[in-house]
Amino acid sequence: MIELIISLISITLQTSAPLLLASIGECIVERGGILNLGIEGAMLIGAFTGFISAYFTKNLLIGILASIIGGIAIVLFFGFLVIEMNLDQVISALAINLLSYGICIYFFRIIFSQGSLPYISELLSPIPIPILSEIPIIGMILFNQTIFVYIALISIPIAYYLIFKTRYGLSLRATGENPSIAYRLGVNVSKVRYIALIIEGIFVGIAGGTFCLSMFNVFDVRITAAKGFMAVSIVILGRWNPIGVFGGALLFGFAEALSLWIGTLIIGPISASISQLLSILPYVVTIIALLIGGRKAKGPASLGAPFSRE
């Protein structure tokens, strides 16, 4: 029964990992006043940049390194489209979903003949810590994980730091409440939220190389199954703090390994359907969650709203 448990938290954290990634990157464009909807194209973006570098270098290392500069890539052109063209975010960002799906398939056919199924021989695997490793029960969740997730969990400390404890941090959310008072007292808030959409692409590329890279060794554009949207949605949960976005990531974490470890203890003939049927539990989590603890939820008083200098 306990190695039950323990598998079930060590699942947790790996399956929670590219939510925390994702949550993490959003809740620092968030409080500088950008609401980016389309970190779901951005974690696509990564996911196939990343596996197709793996795949060709045989080199998941540079498949990691792949991936964030694709996460950057899609990240930065929306901000050139909310910051210097000044387009509505929420619109910018369901173009750039779209956008990112229809790159993902035509070079996707055009690098692979149809109806192939390449894949990556072998993916990342857990690195275990030594001597912290060896301690019982918490050396074997923590300390026993892939690069990803020890990635996942050293940057909440890190983000809580550069949000609450530095001056960048200070201008961060002074534009998040009020972008025309920040520009007026000296604050440049076009390099400020560029600043924070580079993060942002950094943890969103490493999020979906999770995927192709840990987690599976196949590149499918449904791989990121709505992640991005649910980790805007653990963003709003955690109250834009990085410490509440961990409580918030686990908690989907946990639905969507318990989804998984229920399912492969269910044999018999309906075991496919009620493996189907478990898969959707994660999302209605998300709702239910959303409802009971998103409804006095209050962001950036500027989330979401244009900025002009003139």
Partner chain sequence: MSSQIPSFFSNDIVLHVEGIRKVYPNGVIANDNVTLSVLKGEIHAILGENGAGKTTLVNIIAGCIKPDAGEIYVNGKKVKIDNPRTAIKLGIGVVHQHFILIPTLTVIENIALSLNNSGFRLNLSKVKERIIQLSNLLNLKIDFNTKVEELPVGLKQKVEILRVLCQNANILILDEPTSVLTPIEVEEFFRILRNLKEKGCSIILITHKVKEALSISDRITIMRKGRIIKTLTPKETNEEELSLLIIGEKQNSESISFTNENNNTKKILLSVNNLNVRGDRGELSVKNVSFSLYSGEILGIAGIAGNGQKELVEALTGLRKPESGTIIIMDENVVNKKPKFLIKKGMAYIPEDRIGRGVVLTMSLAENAILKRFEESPFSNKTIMNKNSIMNYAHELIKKFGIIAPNPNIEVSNLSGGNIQRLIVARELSYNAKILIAENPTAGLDVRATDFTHRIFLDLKSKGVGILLISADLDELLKLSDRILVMYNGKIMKEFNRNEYDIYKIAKLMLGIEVN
Second form
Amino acid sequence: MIELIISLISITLQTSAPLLLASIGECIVERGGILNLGIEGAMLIGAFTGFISAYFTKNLLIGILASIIGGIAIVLFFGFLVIEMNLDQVISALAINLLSYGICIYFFRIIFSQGSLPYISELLSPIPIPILSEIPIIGMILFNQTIFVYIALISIPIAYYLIFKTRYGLSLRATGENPSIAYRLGVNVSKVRYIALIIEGIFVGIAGGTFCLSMFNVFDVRITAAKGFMAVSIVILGRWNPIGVFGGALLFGFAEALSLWIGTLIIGPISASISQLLSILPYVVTIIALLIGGRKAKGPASLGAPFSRE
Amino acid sequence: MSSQIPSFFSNDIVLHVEGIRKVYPNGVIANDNVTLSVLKGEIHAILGENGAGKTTLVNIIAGCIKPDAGEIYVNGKKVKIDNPRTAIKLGIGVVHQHFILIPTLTVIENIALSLNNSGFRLNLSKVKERIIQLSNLLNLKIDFNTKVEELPVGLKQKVEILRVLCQNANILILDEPTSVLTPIEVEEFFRILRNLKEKGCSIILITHKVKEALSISDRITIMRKGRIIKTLTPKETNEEELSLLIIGEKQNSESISFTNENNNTKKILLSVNNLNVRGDRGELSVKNVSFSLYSGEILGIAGIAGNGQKELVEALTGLRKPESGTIIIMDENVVNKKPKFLIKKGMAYIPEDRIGRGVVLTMSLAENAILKRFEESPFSNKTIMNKNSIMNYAHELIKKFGIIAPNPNIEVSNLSGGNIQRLIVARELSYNAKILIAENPTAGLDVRATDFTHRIFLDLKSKGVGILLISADLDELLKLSDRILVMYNGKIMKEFNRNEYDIYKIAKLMLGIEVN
Amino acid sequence: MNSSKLIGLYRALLSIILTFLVTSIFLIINNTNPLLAYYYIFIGAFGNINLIIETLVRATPILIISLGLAISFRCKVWNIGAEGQLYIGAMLGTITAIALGESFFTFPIAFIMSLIGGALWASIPAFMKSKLGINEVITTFLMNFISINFVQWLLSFPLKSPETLFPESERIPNSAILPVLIPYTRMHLGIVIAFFLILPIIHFIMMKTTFGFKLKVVGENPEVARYSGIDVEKILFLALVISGALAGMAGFIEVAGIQFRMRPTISPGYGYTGIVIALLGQNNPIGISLASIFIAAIINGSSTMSRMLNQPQGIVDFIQGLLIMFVLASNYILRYVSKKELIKL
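Alternate state requested, the form predicted together with the partner chain (shown: the form predicted alone):
Zooming out: every chain and molecule, the one shown earlier first.
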């Protein structure tokens, strides 16, 4: 039984990692007043570029790097639409998501011929941390994970420090509350927002990479499965604070892990039925969590609002 | 017109603007060939009415607005100030009329935000040291870790000045700084200004108050309709001359005759009893307010913005639920009724924020004209709209209210501010309103549009409409109102009948100073 | 045609031209003559009467969905959950039809149940939006995953037809099937219903009724709407629910006109295609009807083109992504141009 529970917690950390990375990135951007609902697409692009690069170079680290670059590129493009062209953030995000989807489907088939199913022969293996991983029980859970889990966990204090303890973070929070006042106080609003977007691109790109480089060894356009939107929900539930975001990511990651875990427990003819039904669990949990916890959420005052200098 | 500076002073000119021109997209010429010099260590007042172009000039110097033409020199060097950062770097510190503080951040954070020191880490303790040093100069003793939203207005202003000083500014621009201060605070404030002046700062004081300009400044520049009229020293002029220069030649507006009928013979249209309303942040913004509005009268509410007028209006128009109390319109308690019900009852409303709350910019003039009546005949039969009658009606309004527009299909965003106001007035008055609530109805309008609005109000009054006029413009209130209620800190301080009007008493009450 | 409609037309044409330009570049890179590719797309969509009918068959569900989306987009409610609403509506309609069996009332009742299904499904995010202020983009999208996976489960297990190997429902009764109008084609009554009944009704609602007017005011300036006595929350709720109902209807018409069974593959992303069409059609029902035929032609035509020129299938999704991007961008370009021309009065 203990082994099962350990595996449940371990899976939870794995399933939480992409959610945590994406929502930490989104948290930073939303602190600066931009609502980026396009991270679903950005994650997909991150998964795509990561997969392609890892496939051709046979080097998973280059895969991660490519995921980051893909993530940054698409998020910056979103930034161009909403900052430079001052377009509606929600519709721009819809466009980004559909475009990312189209790009991935089309270019995947341009690169790999119709009907072929390319795969990466080796996934990222867990990296046990010396000594710590030998601690009984906890060591197995916490210190024998893939690099993505470690990056995700480290991203929490990094984001916290960045938002609350740096000069940049102060400018970011001011921009999110009221960009025109921040501008008058000498803050370079566009620059602050672009930096936030680049950081988000890095995190979201890595989040995309987790799918193709550590969880599955194939690429599919359905691979992100609304994780980006879950990440946005997590930011709301976590009240725009990295620590709260951590809790939210764990909750949703747990829901997903639970659905996988129960699926493996049940044997017999109904197992297929149950595990298919359980696949909706993470989404149901998200909706219910939003119903309960989304009510009095008050984000940065200018979240989603357009800003022009005069 | 060039500024009158003796040439031997020129080494001491810290700020010089030359030929500044700014025309807004709606055609208003806010600044027209403005040329002005500010000397080292002087307090230079810029005096003018609301809408004279003072704030535009401030915003141009602060780098918030790009001028269409003109040059700026700081310490003799030509500079291009295309964003606020540049202005801060050049030592120009601006205290805007609307405070530029982020309410959810602390005092220290707000100040740290605008400082140009380098470094990645946010070193608040270093900022705090500097704040404490300079705060003695301002006699400011507060906990600097307080969130700005928790500070009273007067302290917010001090925080603003503190911020500017922390930026090492040597040119201070203060836009209407005394409008939020009590007379006692004003005295102290002036002492601070003189102090700063002695330390070598140059101060530009934007004001519309002649007395203040005379008492504190070394030189006074008068602005009117976007132009510089004259620069004088206080010694060579007096209150009367300045007032004339500010206003310009008299407008030939008809004198307004008042029929001071006894209120007893009139009907009570609106009666508010012990009304309490909470503001956005849960604070009690309207405290135990009671008054009655009679038919055929204009009841003025005087007060400095932010003393509960907004919340009162929102409660009256059905947009905000009162905490307690009653609002009775023609014998019916309308508390908790929706705006739609109140509109049907005959309540018209001219909001202060005309663009944000008065019209839909992206819709046509015709559509805006029927915004409150589209479910009435003949514009619709409740479900289906009747385009012909809407167009006919819009044509009618255009003619009757002198709205300048080629046709009723034009998008409202293409109309000027004055025409938008006419459209709103036209719409609000078109459904035989019995009560009109008007919030700063002439703010930002030119003389013609203002005059037009006033005439309409008096005409309505003669027809028996009750008008509740909420205005920050005391002159407007004195000119139009039959009675004036003074509101301060959410409370009605006192009621004045027309024969008791005393501008100084009212002004003091607006600042919360009790008078006998 | 007034100037705002004309600008809308320019905007749509500009974005189509830009999309084709960018697509051409990638076709050339992929060693394909773009003109030849567009020729095959056209032939594949309109080459003969049968192909034209197939294009209309394809256009029908996406037309109905995008008409619904136009209503919600008009008041700036961004329903991206039409896909899931379609599945729930189609499923409920199918269940109803099977349960009722052969009868005169089977079709109308099943049809109405599909509307109710879509509407109910949309009412959850609609409630969350209007009462709790939770962003509908997040909730509608997440609920797609619930509904599609749930329907997949229903069709794989409890409601699976015993006769087939695939996850699909039993065949609906003949009385629930929409009659074919031209023999030996798939030209079914649903196409006529969509273009000659639903389209005029939605056009009428949006352009001529007070409800349509309210949608517009709420979308353009909710603050003013509130001041004018419009119940903003109610409008937001209704708009989302109506768009859900239409998505559900689209699903059932697909079942009753084409598939005759409920299948988990009933929509290859029509809910998302509907977004592209609603935006390309500038929320104008007439524009939307043209846009839905246009997109349907691209979907059908490009599969012909892919076969003829050995191109990957995914080009349709790529084109759709580019289209929505350029609709946005052309919005900006034309806004920029027209701002310079206008003189304030």
